[in-house]
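Coming up is one lone chain in structure tokens, specifically the form predicted on its own.
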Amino acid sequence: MEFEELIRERKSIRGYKKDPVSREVIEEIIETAKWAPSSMNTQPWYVHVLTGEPLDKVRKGNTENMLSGVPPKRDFPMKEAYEGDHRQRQIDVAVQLFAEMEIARDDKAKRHDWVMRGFRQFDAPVSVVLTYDKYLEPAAISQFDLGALSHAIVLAAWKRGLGCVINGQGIMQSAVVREHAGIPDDQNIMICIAMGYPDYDFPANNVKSVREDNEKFVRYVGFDELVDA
């Protein structure tokens, strides 16, 4: 698959078959993804791959904590509420998803169930948890590197017929993830990636998010001079 086709075709998958994903396939994915760009070749990432009972315990702990009102706690500060254009784009994809899932605006039960799916990491058979050393804080550049790695992971997975969704909800109860994944205390949990074989009968998997026209976010500086020359 050509790179341009791959990056345009990939989409977030939120419904998965029960089929297990072999360790060999995941190793292939990580072997490819680790060649993502890294600032000064620091490679600040650790990858923890969960399946089976440990992942089920993470799902259970996340769900119980959220239902009992335990406040979310990440390992690093972030802005939880978006505003302006960022918020509108978030709303737009939610509208797409709720339309496919036939979740009405006033259907509190279905909306609640959808939110809880995120804390269950969308019931995917695999969760890939990315971490970095705590001593790197403030870790903006290291987090940038982990973002590059996560993109490479989802592309390498897609090429092998696997779907993913980069899932912030799955690590919002970081203590739960740390306990059941056996993540050392000297590492910060950055993000998790739900992974598995897509269930294309699951309506939300029909959703393909849109992107802004380049004119909305791209500036070209100095190119007029090149044309005149």
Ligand SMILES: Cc1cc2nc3c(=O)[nH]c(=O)nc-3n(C[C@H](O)[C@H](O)[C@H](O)COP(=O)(O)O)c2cc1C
The other form holds:
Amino acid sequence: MEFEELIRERKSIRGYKKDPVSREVIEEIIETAKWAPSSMNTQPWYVHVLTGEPLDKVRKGNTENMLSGVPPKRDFPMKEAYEGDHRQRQIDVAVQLFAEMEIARDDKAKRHDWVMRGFRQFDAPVSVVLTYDKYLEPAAISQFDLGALSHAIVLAAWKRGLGCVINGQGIMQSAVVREHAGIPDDQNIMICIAMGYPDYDFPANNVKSVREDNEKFVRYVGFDELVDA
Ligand SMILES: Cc1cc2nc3c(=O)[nH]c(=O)nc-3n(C[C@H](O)[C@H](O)[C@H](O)COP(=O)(O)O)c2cc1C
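For comparison with the form predicted on its own, produce the structure of the form predicted together with this ligand.
Every component of the complex follows; first up is the chain already shown.
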């Protein structure tokens, strides 16, 4: 698949077939994705690949904590509420997802089910948890590096017919993930990636999110001078 097609065609997948994903194919994906750039080639990532019983325990622990009102706790500080354009784009994609899933605005039960699905890693057969060494805090640059790795993972997976959704929901109860994935105390949990073969009968998988026109966020500086020279 051409790069242009791959990057434009990929989308988040939130419904999966039950089929397992082989360790070999995941190994191949990581073998490719690790060519992502990182600050000073620090490669500050650890990749914990969960399936089977440990992943089921994470799903169960996340679900129990959320239902019993344990406040979500990540390993790093972050802004919880988006504003302005960011908030609008967050709403826009949620509207697309809810329309496909036939979740009405005021249908609290269905909205709740949808949110809980995220805490179950969308029932994917695999969850890939990315961490970095705690000593790196404040770790903005290393978190950036993990972002580059994440995109590479989801693209390498897509090329192999696998779908993913990078998600914060799965690691918001970080203590649960740490316990069942056996993540050492000196690593911070950044993000996880649900992965599996897409179920294209699952309506949310029809959503193609939108992007802003370049004019909205790109500035070209000094180009006129180049033309005039
Ligand atoms: C850092 C990060 C966290 C995300 N967290 C969630 C999440 O918790 N739940 C979810 O359904 N999608 C999550 N997403 C997926 C985004 O909603 C999705 O990438 C965005 O809407 C653009 O859609 P696309 O991936 O289909 O292009 C996350 C994506 C990123 C990069």
